[in-house]
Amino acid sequence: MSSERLIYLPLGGAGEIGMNAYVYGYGKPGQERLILVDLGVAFPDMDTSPGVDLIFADITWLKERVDQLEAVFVTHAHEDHVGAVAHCYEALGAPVYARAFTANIARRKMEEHGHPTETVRTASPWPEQINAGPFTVGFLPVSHSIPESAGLVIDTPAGRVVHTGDFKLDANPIVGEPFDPDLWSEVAKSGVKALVCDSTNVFSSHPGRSESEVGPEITQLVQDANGMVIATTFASNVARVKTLAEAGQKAGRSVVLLGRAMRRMIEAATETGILSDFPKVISAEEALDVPRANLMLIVTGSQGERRAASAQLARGKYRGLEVKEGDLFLFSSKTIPGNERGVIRIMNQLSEKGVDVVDDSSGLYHVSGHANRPDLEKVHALVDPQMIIPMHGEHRHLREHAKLAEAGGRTGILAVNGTMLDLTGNAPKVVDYIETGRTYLDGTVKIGALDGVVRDRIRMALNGHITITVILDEEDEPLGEPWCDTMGLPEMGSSRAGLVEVLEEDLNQFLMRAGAKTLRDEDKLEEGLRRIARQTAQAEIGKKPEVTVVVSRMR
């Protein structure tokens, strides 16, 4: 038997939705030659993780390995699966592989991190295959929520692994290519060991629909509209953007592109040639001279961020554009779980300008670009695998997936962030757990999840926080009184007199019983002064700060 194995391990991506990055390898435990699949980036919230910019995969167990790493195949060009390749460069070094589109998205972010844009390869799509190490890695066009989606055939000594990336069965995606069952049918004929399949809609139990259904209904509500209309949608979205802009087009109205990753992506899509026949836009200057009526601004920020156009329309005024009474706002997009807050914040502000907000609540202006229940069983069928690995969705949909791929008879394995799988024999077995996490960019700054530096942020947040200052003479005596600083924290506490001058006298209290043993030792002195500042804050306002003390010692 060979001592050679074929391993799988996520890093990021399964049991989360982002920051997907899959590794997988062949060779003698422990020298195995690796590639990975994926290097996405997940998004920041207030509650969790507030100030970070963004959130990576912790890839600490590839760093270490990184001169067994051959390269980086990018299954397509949403952020959370190529966000992060830029980011990560200077760690892992090696060749990056992607379709024409996403390749024009990578190289666009490692020119605007100093990295050379030589490092991303274009690939072209299957048959033709990429050789890495042991590996053989073949791009497999599918449909998608963005252009030139692809899953891949990875061929291995010990077998075909098809990893699907996200997909939906789409015949008519507008643009990009239809998910075509034939060539699927094709690949999984010489037979596929493992499928590592896309969980997210595992809970929707309607087969998916095209996005060639949207356009019409989009069209007659804008056709119906009277004052200016705002679509918004996910900027990576290129056939929904061109549905949107050929609305605006057979109403009648000029299109104005708002937000740069809306530019940008539309820009990715017509120098790859994705994109031939979109209808004529206009800049924001020359909008401005444009009847309200004839006008249709399509924006960035269908998820509520908050320096978006979307959301800085529903504020005030964009680049000169302001909504008013009577216009109309359409979400033709999903809200990412999470997001709802800043999404329904943004709606109420539109909705007190009197603005008329239109969701997809309807089911009419919007359609995923995952797989749902249904086609996720014809895909298991058609692949007709070996074994299952569901990936890219939280454990409740990892878990469901894997109890789907049972009901058919075949072998599922929940495998999380940190789970090595060994797949060369007949069935997955688990062969070691590594400690996985996250990488938050903070500032142009990488820090551990668990460095403290968000901990303590967020314990600011909920707390507020007091500066203590002491100084001491060459004796070791107090010179003068303690004061303090506040932030966050109101000014006056329960017994009606201001928190800062009740914190100080009792410092002042402590720092006069204080014996000398205790003025000397540093250490001591801290503690004891952040005790009495967090007790009496509490008795004052039902609070305890988090507290910095400065020792100022005269020498």
The other form holds:
Number of protein chains: 2
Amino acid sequence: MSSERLIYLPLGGAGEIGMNAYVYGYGKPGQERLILVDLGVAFPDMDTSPGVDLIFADITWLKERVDQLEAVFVTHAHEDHVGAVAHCYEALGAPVYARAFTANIARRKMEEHGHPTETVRTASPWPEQINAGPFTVGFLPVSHSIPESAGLVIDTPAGRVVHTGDFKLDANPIVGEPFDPDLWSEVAKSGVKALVCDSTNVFSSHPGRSESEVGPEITQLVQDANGMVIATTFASNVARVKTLAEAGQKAGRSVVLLGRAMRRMIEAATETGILSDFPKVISAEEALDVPRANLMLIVTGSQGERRAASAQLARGKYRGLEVKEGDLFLFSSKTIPGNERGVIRIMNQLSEKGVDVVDDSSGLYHVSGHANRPDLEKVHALVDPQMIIPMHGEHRHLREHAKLAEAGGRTGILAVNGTMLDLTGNAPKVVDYIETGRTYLDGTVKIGALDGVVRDRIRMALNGHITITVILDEEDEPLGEPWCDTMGLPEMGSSRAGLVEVLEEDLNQFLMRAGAKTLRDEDKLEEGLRRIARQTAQAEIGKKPEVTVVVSRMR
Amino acid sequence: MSSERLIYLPLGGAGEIGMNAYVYGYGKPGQERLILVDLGVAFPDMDTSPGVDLIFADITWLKERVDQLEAVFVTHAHEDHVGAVAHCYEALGAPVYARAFTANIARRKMEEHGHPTETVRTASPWPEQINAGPFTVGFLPVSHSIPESAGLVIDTPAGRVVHTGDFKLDANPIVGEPFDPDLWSEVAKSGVKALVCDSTNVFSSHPGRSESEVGPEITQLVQDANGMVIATTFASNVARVKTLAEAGQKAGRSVVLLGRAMRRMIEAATETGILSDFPKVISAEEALDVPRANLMLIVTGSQGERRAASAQLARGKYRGLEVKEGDLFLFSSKTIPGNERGVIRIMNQLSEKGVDVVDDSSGLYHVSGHANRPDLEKVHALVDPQMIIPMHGEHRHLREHAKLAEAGGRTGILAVNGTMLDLTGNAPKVVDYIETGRTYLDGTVKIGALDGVVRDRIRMALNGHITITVILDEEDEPLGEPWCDTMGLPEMGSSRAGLVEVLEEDLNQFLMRAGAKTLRDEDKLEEGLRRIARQTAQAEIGKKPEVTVVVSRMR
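Given the form predicted alone, state the structure of the form predicted together with a further copy of the same chain.
In what comes next, the whole complex appears, and the chain from above leads the way.
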């Protein structure tokens, strides 16, 4: 029991696509020195988290062991990998390592939150390595849909782990380094204990396509357009943004970048020297003087986000610019499951304005940033590890990826959030289950997903709300009649009288009949009033609303 | 102005996929005799209609002209075409005509609501015709994803209109009639004024596939399975249910139908003689005695509906049956946009139980029920109408379909809900815009989508709720301090004190400072209290909650 061990513990990302947070530890059980790989966010939705601003992995386990934490390593600058770095700074405080572009983005986040930017340290790519307690970590360049993505080569006394981060096999990614199979082989040559591997596209059976394939198609599309062209993609996909801008330029159009994230990403890529030869851009104000047939807008909001530039353009104007009949709107993106309604809303608003909408249904104008099934098989073979641990996926992705590993004659293990694996031996061993979950940033407050706060909001959304006010005098006798206020409920029920009036009458009946024992007992009285209100509402409007009972006593 | 005219007025379905309701009228302007084609529902979602049970088209215009209404014709038994028939019976009261299977389903709805089933009259297919005022209407059999779908041949003094209903071109639909191009040509031969045509799949560029194509694939899949097989599809797709059941039978499995809709649809199809040779089914109770490798469950809930059989099985048990490691779950369906999250939730729950999930991503196990773009072109040519009016689609579908018509050298016109067209002349003319919208069935009450009821519920879901109670004495002076109750809000804010305490303190400060004028003025006092509460909440928790203020006066 006292011998040292290498552990792996996903706190987020192994059970969802998003919210990545993976712990590695080395040392005696319970005293391991720890590093954290990625610290991302997930995004809320109305179905499960209305009113929530951001979702983090619950890092309680790590907070309780913050003295053991050596450093945080961030593989790339997507929000689901870097988004929580500033939000968790106060809890963790550890140095954050990332490559230059990612570090630039992380520092902007620190700055916004008033935290010291020195916490973020720029790492050079492999073969340079960073020492962090018993770990030596190198950033291995890999292609993805954002510049300077890296896999991590994590050397430990128990052997080498390769943590892929998000990746694809792209020989020509337009911006940033191509995937270099020779480099990966070289890293793997000395033997790899575990390959911890992106699972996002395990269900995509065809080999992945290169970022460079969309350029000619987009160029042609823009060339053929007559009105203004508006294109949206993920702002972080700097290569795509460049491709779009160049397509505009080739067609003799002035390029305008719209949306804060779009400008910030291009700025970061330029500052860090990744992006050069980006076509000249003009401001929205300057664009007002350019004929619309000579304009190419590249805008945020490919996922239908209500406040993004694309949604605002679809509804009307954005910074003085307006879409018109005969314009072309290109979604150079895929819709993340769950965002369909928002995207479709925009498409229809554009259609109402006579704008032609082109999306990726033809497969011509977007490629994925993740390795598909045959690509994963290639990487399994290239790295040839002792064991494969699928990460970055929902349960179904992780399970399928583990099966794929096994089908290739390798050890694959399904480890969802909270599963602590001991990787020291020849085969991975589950040694513990840690309680994990989600933390919501709700306004400015962090709350647990299971605290009941959001549950109550969902209930009010489904059932509406009634406030009941009752005043009791010094003798605990009702002073006047109870009254009701409703919110989110119809005014009239089945008895064709006002809902409030019917409620007040029934509640008054209840109060008149209630004995002294009930009237004196706070809980009993509240419970009785709530029950009557819900019964009456059910009879009147077929719903059982949420109820707040306020009993005021003149004692 | 006094000459008679033929009008077309969509009240629902021309602006969404769902909630179909199309009015045709003939007569002097304002005195037209009317018929309604289809009377369907749409389904609510958390984003826009939390707590709502069903959505109908707003039929106010029709209700105000109920004396002019001759009859309702229902093309087929999908909920978005027949779902509102019983809910609107009291408002309209007109006879409802449908073919036998559709009529069977419509009568069940009437029965459930306690309305006379005689309202629903069974129509025989073309060449039989029904007289309804100036209209003569025939039900022209057409293939779709439910038995006995019909296009309507609507003869009027101004010419013949063909209203397709939902349809596809299927020569071998397994159950029900194939699409018969000769019959359609024959109907069109004498000249068609307008083709009012399904637009759902206008963006699908390949020709549609036959229902018969999925049989061999499904049979093979079930044959190769080892554990229990569970398959889900739309219950109304009787052909698919039959194909699934036969695949089970061929593999030596006993077939179990689970879910109310599944049993009801098969019952209706059997009662009306459409379905014969359906494999013997056993009950859930009988299934408990059958080895799981010999079981094939066909279940409701292909769209991830929380209460359906598939969701219940994924969570645990349904009627004693349980999924286990090694079982196979087939989604023989496509996910309707907006339902992705629910479907993915089930897939992951099944994955957690070790169940293999197969969906339609391979394209093998599902075909659409709607005519694709090349199929639409075929029908345009076959019917060769004077004008084409796209229906059953979102704005983008209708627009694209109108463009397709124009591209084929025909007159296509975009008419969204509320657009009244005069079809009398050689070209369609927009003659009026009617106010249309959505009616929500909310519990047992019908409310307008814009009444503000649902808006308030959404706000509570996003912002939480505060109740403020203040008691004023006979002199309008505060009696004690104000107090607060919160719902859906965190307990603790940035000042690390209880949110309620901080609110109460700030509200008390306000009350102490408030002059007699404010204390006496109900609106002013309420407004002040609300403003303070929202300010304080914003400072403490970064949210501005919804507020109910209750002021009690001891006067």
